[in-house]
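For reference, the chain that follows is the form predicted on its own, supplied as structure tokens.
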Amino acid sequence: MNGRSGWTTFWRTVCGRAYPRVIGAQREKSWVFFEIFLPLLQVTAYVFIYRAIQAPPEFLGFVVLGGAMSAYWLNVLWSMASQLYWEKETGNLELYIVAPTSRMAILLGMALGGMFQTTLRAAAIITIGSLLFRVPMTATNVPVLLGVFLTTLVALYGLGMMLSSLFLFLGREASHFSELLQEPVSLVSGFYFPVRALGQVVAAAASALPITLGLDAMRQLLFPSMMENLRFLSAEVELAILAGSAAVFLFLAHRALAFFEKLARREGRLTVRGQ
């Protein structure tokens, strides 16, 4: 398909795949409650730790912001990276392959739907956490803050789109890798403390994950006085790196999708042998 009809099909696919995550996910009210309540419990635990050691109040803001952003990482890990493998297990993946549309449009719809759904949860966590714990937040540069946030999401979901193809190749090992990546990433990305505390070498390695630099940059813009001596890189430099990461991950996602489509047509399989 070319021209206008091709783009029409592309965007209809995006909207159709985003719909279940934007609308359908809201129908199960218990999910909405637990996706907000359970992350708040973890945030609360760290808040009481910082209060017990009499840390500056800005550290409470670090925790609340990190707890909200962790929702995006979990969404990417379980609702993006593992999604194609789960679709294969339920028998839907074959329909995706033969559908006369772009596989990137399918993944983009998943990503946009996941962003919308998770943003509602993250906003609730930040709002409730800020009011409950009286977190002092001061946005010094709103346009840059918004740019960092959006660029972080694009890079993060680009990573998820790339991992979705890789996890599909791994077959049954996909869920194991998802569990393996969950807690280590929470540590090295600095969800509940400035990543610079891990040292420059570890922080530089963790910068391969978009959420690491995104969190550090947003904290600089929301807590400027505290982050002056705790930042890893300047917010402007981190924004530039995030933009480059977004482009790289989206390109790799496209190449990975093209590879497994070629593999499916040539060999009649979508995973490594034995899976």
Given for the second form:
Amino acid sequence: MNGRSGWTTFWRTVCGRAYPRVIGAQREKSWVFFEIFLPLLQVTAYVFIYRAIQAPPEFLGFVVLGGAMSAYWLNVLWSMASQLYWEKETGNLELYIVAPTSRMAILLGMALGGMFQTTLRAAAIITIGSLLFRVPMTATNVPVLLGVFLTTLVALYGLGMMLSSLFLFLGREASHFSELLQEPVSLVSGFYFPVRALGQVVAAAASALPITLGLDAMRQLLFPSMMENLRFLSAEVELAILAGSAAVFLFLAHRALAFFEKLARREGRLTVRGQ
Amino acid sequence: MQSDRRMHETWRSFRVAAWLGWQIESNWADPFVFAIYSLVKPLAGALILVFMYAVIAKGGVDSPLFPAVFVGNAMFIYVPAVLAGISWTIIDDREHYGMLKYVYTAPVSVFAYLIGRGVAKAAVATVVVVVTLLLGTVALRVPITLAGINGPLVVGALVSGCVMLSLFGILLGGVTLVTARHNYGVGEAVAGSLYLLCGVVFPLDTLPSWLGGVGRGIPITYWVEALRRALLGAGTPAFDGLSDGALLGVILGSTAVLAGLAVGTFRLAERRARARGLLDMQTMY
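Given the form predicted on its own above, what does the protein look like in the form predicted in complex with the partner chain?
Zooming out: every chain and molecule, the one shown earlier first.
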């Protein structure tokens, strides 16, 4: 394969793998409904907790934003990390392996498609949540906010690409592992309260997950006065760390894919189902 | 004679399904790893509430609202476990293992089989509820004392509640039998809606009045309230007018109504699924 046709194949693979998520996922209307409705239910329950204890209205905004970002985390867990495991279970993985293309292109396509698919759902959650609960949101610095959001997504999906290689190696524990990473990550990343409440040490450890710093920075930029005493690090520092972790996760994803694929081949796990 | 044989068949179906459910639930990991996986998720959910209170409420977890909220959240662990657990069996057996058609061709009581499959999840949920309540009592000063627990109310509410949740599960299982691709969301959506509408983590009066009215129409609301009273000695002001006996009466009455509804709906769905060839449907989702 020469350089030019190699790149063509790479990008065609990216587009081909992103297509089911960009176009196909919108066709299943019940899924679109559930993917918006389920996080909204959680958000609504937590909003009413804050209302019951008379929290300032900005806290309702924290919950709505956390709920929207939780849609990305769920997408990373269930549609990135677990994906190669599902492909193995349904018999598609062999086809990926024998196809004359890069596995990184497949992961990248999944990531880009997932980002698009989830952005539609997250936008709906933010819009409905903000209107329903009259959240007072004011973006103070739109370019930085956009930068934080996009960098968070790149780092988060880089982490998802890395995890999907790890899941290649897992059997039935894959879905349990994804379940395990839902609530605990919601807790330590401060999806529904500022992460600083957990203390500096836990917050620093939780910063290994891009969504922790991304959420904290976005809250600072959307609710500046309320976050003045509740922020973990400044938004600029968090953006710089996020950029670094994005690069690290993408690099690790590349290495992990090669490593775990080799290991799974050697141990004969690539085609084992129902394990 | 025939009723004896039927009882025997029902008991055997239940027993074998419970054993099968336990194997599916637990044999993918060693007991220690399984225990960690089972405990971490619900404990993290409880701690989210703790930190929300710690950040905002005056007095943090010493806020007078907190014990009722904590106990409500702990007891609600049963709801998705039993309700979604039973309906999930339909998806798991039909789509994943491809065994549902064999269940129907064997001399098995389907209701006993489904409830048996839910037992493993209920058993795990019981351990998780106990650990969560212990965490609350020891670390968060939730005022549950052995002397203060109303034993008969706990047993009455737990037993009738588990029957009620199993019936909800069968109702949902019937819906699952005749639907495709929506299955994964249905259980979670129902459990999530109940979490919101039944005033599990906030007083029911916090909801807009029309939503609160919907909550008062759901028997799980009364079940959670009964368990709060049984464990804490007091419930939430929204149900001050109802005695413990009245609460149990509401739970038992609605369970009786639900029994007819659940069995009727499931039988109807079963007939439809047979007629449309859905019992061995594989949607590959």
